[in-house]
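The chain below stands alone, shown as structure tokens; this is the form predicted alone.
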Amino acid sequence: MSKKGGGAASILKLIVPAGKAMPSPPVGPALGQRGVKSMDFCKQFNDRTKDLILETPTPVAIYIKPDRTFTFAVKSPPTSWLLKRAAGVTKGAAQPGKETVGTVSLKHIFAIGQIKSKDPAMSHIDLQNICKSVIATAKSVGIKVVH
């Protein structure tokens, strides 16, 4: 005897290449063992992300309900990826504290900040602390923040 509805709604995670999204793995596994099938997700998720630039790593949040139905939220790319992409690098460095591989502008800087800011977990915050926030992502990674 079990009971039907009234289940809560489980969140899946996800980063998937933005206007890539096939039912292959990650993502059709990840779906199909919840019972939600990964080509609605997909055509969605890809419908959805054509604005971006191909392939950029994007974190999707998928709300799925207990009748199988889903809902989605977009959020930016995440904060290292974006600092390598502006110092023009592939990789982060291996010792970060000791060595840079690339320098980025308080420009460059401001312009991370502003995509950020647009997500929904961070509208509560002003600019200057998530640009605080991004200077401390690039030391991390090994980018030096130039003025």
Contents of the next structure:
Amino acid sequence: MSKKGGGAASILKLIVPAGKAMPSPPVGPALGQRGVKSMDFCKQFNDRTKDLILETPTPVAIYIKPDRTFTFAVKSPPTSWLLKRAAGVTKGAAQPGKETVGTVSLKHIFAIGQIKSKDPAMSHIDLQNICKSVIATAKSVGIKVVH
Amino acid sequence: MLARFALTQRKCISRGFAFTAIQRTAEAAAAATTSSTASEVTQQAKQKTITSSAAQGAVLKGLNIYKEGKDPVALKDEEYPGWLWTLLDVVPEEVKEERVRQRLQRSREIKEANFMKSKKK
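Target state, the form predicted in complex with the partner chain; input state, the form predicted alone:
The complete assembly is shown below, putting the previous chain first.
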């Protein structure tokens, strides 16, 4: 998170529940500090995420210009969250690598890869390599991948 | 020559150094020679006998993030691209070591090139 003050543009990265941007804790102070009206952001954000299931954690990057106007880019939900849902667990392993909390099939990995490939940041990466990253994330969360 | 041409056509971020393409061909050649026909045969055998834990028609729960959507359904094993079943294969040690070696060499060469370009006295 860039925290340049004064006349520089800054980037603010947050994870906001889809359709439910408003609460003070995550969004309010972070935006308020940079002089942006959080209500404006929340309205636009909720509008852009209206197709998503409510409260899906959605990473968003907010680009704030020196004149306090902003644009933002919405990305796909965190890979670890998707993996935990696919495996049917709520929490990841306390000691990943040593304990396994769930299993997931390669077909799940493929479906998650497809969701991730829609991200603009991933547009130039092969689906195969995206799937490899997803498998690595599964390892870091303690979810075992089987055929 | 053909192999190198095919690789440069791949969508990869070019760092402007010709040797990255050369390194990739070297790695491909090394992998081809180290992976003997025996491992190729076992790989093909694996492909024939792979059955996914998620059978066709199984609902992949929890992977739908849209209000108007449904959880994706698993397709037949054959309908997935071939590389999917190779993702869990163990990479042989020689290939890993080769990659590490190339990475070190590449970073050394980049640092040298940067130093030569820099105007620091």
